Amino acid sequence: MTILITAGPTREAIDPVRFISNKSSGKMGYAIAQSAAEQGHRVILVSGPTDLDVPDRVDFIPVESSVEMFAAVEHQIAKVDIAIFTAAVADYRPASVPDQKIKKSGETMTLELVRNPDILGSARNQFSYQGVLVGFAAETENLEKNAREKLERKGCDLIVANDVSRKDIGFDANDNEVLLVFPDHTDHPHKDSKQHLAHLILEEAITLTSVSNPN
């Protein structure tokens, strides 16, 4: 099969040194990527910037913003029987970026924001994406309520979620705990590394294709 795993932050540039972004690390969406690549999958791995090795065997697409990302996805999900989409992309970005490093003047700054394209919620509208498609919810509040929300509301066959505002899973942390929100149930496996939470979410998304394609 051919998987298309999304990962790490994205950075929305406020002037040429600095920059918007969220402490997603990559982990989960890299180990997912290792996982699919040792069984033998062809992954295509687009990712904002991270500090992590890129697996063997992969097909790595570096972006630094979401609109970067977004049009490498448009480009390449035709070609992918699963996509996944583990980075925590910006909802929004400054509105102009200027040439010049914009200088200390008072007390506050405004900054003027703008809608980001939706990268998941673009998959079936925009890329008409018929494959199975898998998204990731990083809640602090009502998790399975928000999960399931998103799901319905992106046409996900599965939404991954965890609960970002505890220390010891989520973002930048080896561990992780989730819920599998699918249209008809949610699974609650253990919290477990990173490592092997991919390697069940990759199984959960390889037995989505053999029910949307039963022949």
Second form
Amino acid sequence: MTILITAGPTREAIDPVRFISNKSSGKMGYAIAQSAAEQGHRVILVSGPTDLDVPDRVDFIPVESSVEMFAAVEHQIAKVDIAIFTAAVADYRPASVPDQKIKKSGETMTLELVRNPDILGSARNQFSYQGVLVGFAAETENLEKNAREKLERKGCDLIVANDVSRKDIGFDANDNEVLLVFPDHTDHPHKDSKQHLAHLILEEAITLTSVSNPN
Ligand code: C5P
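I would like to compare: after the form predicted alone, may I see the structure of the form predicted in complex with cytidine-5'-monophosphate?
Now the full complex is given, and it begins with the chain already shown.
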């Protein structure tokens, strides 16, 4: 099978030397990419900047901004059976980016931000993607309810939800504890290493391909 994975943070330029980003390490997406490649699947990994080594036998497409990630996904998604979007894409980017470094002037400074494209939300509507679609949800409250709303709104087959208010799991941690939110039920696997959870999420996604395409 061919599997597209987005991973890592995005960087939204403020000027040539500054950017807005977030604490995503990319570990979860890279672990899924590695697991899938080890099983012999073709893996396309579209990733924002991380400190991680690219897993062996993965087609790697490095990107910086969410607009670049959107374009890479748009280009690749038609040929894949499974799309797993683990990237922590910035919701907003600076409205304009000057060519030169911004000089400090007054005591305050206002940065105008505009909405970024919703890559996961574009898969069904804009890219007409018909394969298995897995999204992630990082929430600090009402985890299952928010994840289920996201599942429906974005046309996903599975949302992997994690509680980012906890320090021992989620962003940059090696372990994770997630809810697997499907259209008709929710699973709650035990807290585990990102490697083991990556394997589990991949297995669930592969099972979903036979449900959505029984032949
Ligand atoms: O709506 P929210 O950002 O919480 O959704 C998270 C999910 O959507 C993740 O799977 C993330 O990779 C994806 N996403 C995206 N493009 C965005 C924002 C989020 O693909 N602009």
